[in-house]
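Only one chain is included here, represented as structure tokens and corresponding to the form predicted alone.
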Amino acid sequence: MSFLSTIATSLKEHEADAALISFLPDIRWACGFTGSNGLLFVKQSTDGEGLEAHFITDGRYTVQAREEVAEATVHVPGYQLFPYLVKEGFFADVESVLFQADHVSVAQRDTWAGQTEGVAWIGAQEVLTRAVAQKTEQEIERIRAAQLITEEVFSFLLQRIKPGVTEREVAAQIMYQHINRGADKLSFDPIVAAGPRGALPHARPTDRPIAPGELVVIDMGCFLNGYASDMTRTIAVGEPGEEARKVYDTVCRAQEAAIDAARAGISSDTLDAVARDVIEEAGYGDYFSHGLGHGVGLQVHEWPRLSYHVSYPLPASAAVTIEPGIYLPDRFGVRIEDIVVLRNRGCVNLTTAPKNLIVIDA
């Protein structure tokens, strides 16, 4: 379905004449542009039949924009993109413009309004969010391909991690090995957290050496052809002990229960509760401190959220993470994360890396 259909619906809902899309991931989703500077302006066509789209960028992207952009007329005026729209009369017959309030500062909105006297600027959130969340089969395959690179890196790490290796050294390998395998870039700074630092869900790698008997939480991902991967695995370097195994088993069962329950239409908080209930029944409910997951696509964190804090039906064809965790302060943490695609009768797991507790010889 054309992005113009989605924008047409938003224009009707908010009683606006035109829309200005400024959030670059949404611009890429809508018309294909992958550069760092651009605006997408949509208004009623001059013949009154449907909508017309205009993409505006600067001279660095003259060739790139004309190669990439679809379903929009390309304009390359220089660096003054919005003033170009004003100067060329794009607002002459427009009374109101819909803009992405969740991605535009008050100062930016005021600047636009100051240059378009008589035009009402209507802020709305999630203008394209729900449409972007519903992935095409091509998008799903791109996420799968990015996830495969991350899985290959995980397999590589299993041959290199041993006592005495530092968290930072593992993180450096994560970065290098992703790029060496063709990734565009990492989708976030990798998390490598050993022993008691594993109880910090977003720990940053340090120069602390990994010690025998410790669990190591590894959370990593990359972008490939614009789409993100995201995977967490927890491994043991030497025998971790009975309680660590119990916690790992609990997190694994919680994740498997959530994956079994995941489907289009289930409420976000209901799916979160499936995993949370397993963890609470095992006595660790106070130590699962974050939501179950999030959407993945052109951003590594996008809508929808899978959390007990929000309640809405999850859309078909959304790619989401399922990542429960247990974090015991000053002791250790466990998190396991896969990406799944929601279907009407279940989900498809894009992650194939093993989830049994891997114990590396110490």
Contents of the next structure:
2 protein chains.
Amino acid sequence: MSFLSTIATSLKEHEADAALISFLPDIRWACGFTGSNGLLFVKQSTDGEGLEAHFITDGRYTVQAREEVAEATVHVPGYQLFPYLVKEGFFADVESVLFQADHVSVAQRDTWAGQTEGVAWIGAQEVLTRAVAQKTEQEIERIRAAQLITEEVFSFLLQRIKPGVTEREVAAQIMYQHINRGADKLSFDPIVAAGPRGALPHARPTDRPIAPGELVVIDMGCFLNGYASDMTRTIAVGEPGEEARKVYDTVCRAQEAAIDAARAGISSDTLDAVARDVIEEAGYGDYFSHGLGHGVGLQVHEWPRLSYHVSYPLPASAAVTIEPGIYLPDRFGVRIEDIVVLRNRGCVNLTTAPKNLIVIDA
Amino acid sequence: MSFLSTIATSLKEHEADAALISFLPDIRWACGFTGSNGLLFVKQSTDGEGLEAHFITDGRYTVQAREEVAEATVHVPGYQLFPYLVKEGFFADVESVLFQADHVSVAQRDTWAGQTEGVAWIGAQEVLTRAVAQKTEQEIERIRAAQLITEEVFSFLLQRIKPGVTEREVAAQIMYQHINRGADKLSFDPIVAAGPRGALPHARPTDRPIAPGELVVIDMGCFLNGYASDMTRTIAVGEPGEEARKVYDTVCRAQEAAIDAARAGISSDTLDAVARDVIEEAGYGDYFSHGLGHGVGLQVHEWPRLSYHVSYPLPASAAVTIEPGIYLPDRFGVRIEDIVVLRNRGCVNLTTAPKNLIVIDA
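Hand over the structure of the form predicted together with another copy of the chain; the form predicted alone is what we had up.
Then the entire complex follows, led off by the chain already shown.
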């Protein structure tokens, strides 16, 4: 399905004549452009038959835009993209333009409006969000390929982590290994959190050496061909003790229960509750302090949210993380995260790294 | 000078009663908070004597906010930061609120306005920008410390780069070495561009092996204690040939001329022209395809721009890059970049890495 039909629906809903798409991940999704500067303008075609799309970028991308962009006419006017649209008369027969209110600053909107007197600028949120969430087979294969690099890096780390190695050294290796194995870039700064630091869901790596008997939470991912991976594993360096094993087992069961229940159409909060119930029954309900997961694609965090805060049905073909955790303050934390693709009768797990508790000899 | 006096000036200029600062680098600059979620609300103090500041963050940052935040009362209401302000009556005696129009989306502004009926929301750009640009001695030392890591990494790379090593391998090493030497994170994805790829100012590293006789453009930086480094050097792997040496010499002379001319009060375009004139006189004027530099601080790219496009006077104590380049399509590129601090009678260069052409044995 072309992005134009999604935009046509939005234009009808908001009674607008044209749309200006400016959020780069959405532009990439819609027309294939991978560069860092561009606008996508959609209006009624001059022959009155449906919509036509125009992509505008700067001179750095002359060749690249012509190679990459499909379903839109390419314009390369130099650096002044929006003034070019004005000068070339794109707004001449337009009364109202839809724009992405969740991605456009007030200053940017005011600048556009100031250059298009008489045109109404209509802000709409999530113009392409639901369409972007539903992945094609090619997109799923790209996420799988990115995830494969992350899994290779995890296998490598298992050979390197031992008592005395610092969180920082592990984080540096995560970056080196991802890039050297072909990743475009990291999808976020890696989390490596040992012992009590593991109780902070978003801990930054420190110079703290990993000590025998500690759990280590490792959360990492990369971009490959534009698509993100995202995986968390928690390992033990030496025997972690009885309660750590119990907490690990609880998180593992919660994650597996959520994966078993995950399918297109289930409500976000219902799926979150499947994992949360397992954790509450084990007596750790106060220590699962975040939502269950999030969409993954051209952004590492995208719609939909999987959370007790939201109750929309999850769409078919969305790639989402399933990542419950338990965080015991000043003691340790456990999180386990896979990416799954939602289907009508269940889900497909794109992550193959083992989930039994790995105990590294200390 | 407290941030409150800067905000007081803005409130007077825009005839507003209160200000909501939401751009995180500005919040960090104003009150010291280093976390990833917060709002800074400034209003007339209840005793009518000047302004008072309130910082609001979520429960993850309870301890951290109380440790870090100065000059503002800390509130930790849970995840609903803005609704807390409404509920606690912060807008009760407020008629108009200044917000950062260049950093706030239309959707965000509409949400705020929808929860504060009767309050006028007044968008202003660059509310703190000029104050943020003028660095304290402590901030300059932090930039210098970040730059020192980057220079250490450059020295390390000189031992590793040789023919056959790929751009990707060098980029991966840049990341590993920065993090392992103490950086918080990279300030941008490193550029490693050899031979003809060097003619693309923003080339992404590829699997291309470096060949004998090629120039290699390396642009990299990190964050340390919140402040960014940014440095470019161009090296030769084996003897690069006569024109490459001439181009290198030209860029080097252009950069040094600009550093000699850099001082507080000079106009941005005038300083850009100092470097551009040297390059034009050498016959390469068509191949310096970007501006001269940019401010550096809590963001790696911040105000002011150093460019022929803008003509404001550069402020005292700003840390700015000076980075002319020459890019010969399909052949090679050269860029040299230092960070300097502008003073009334000249500038102080924070970068000490050598600028003579380094030729690695091939």
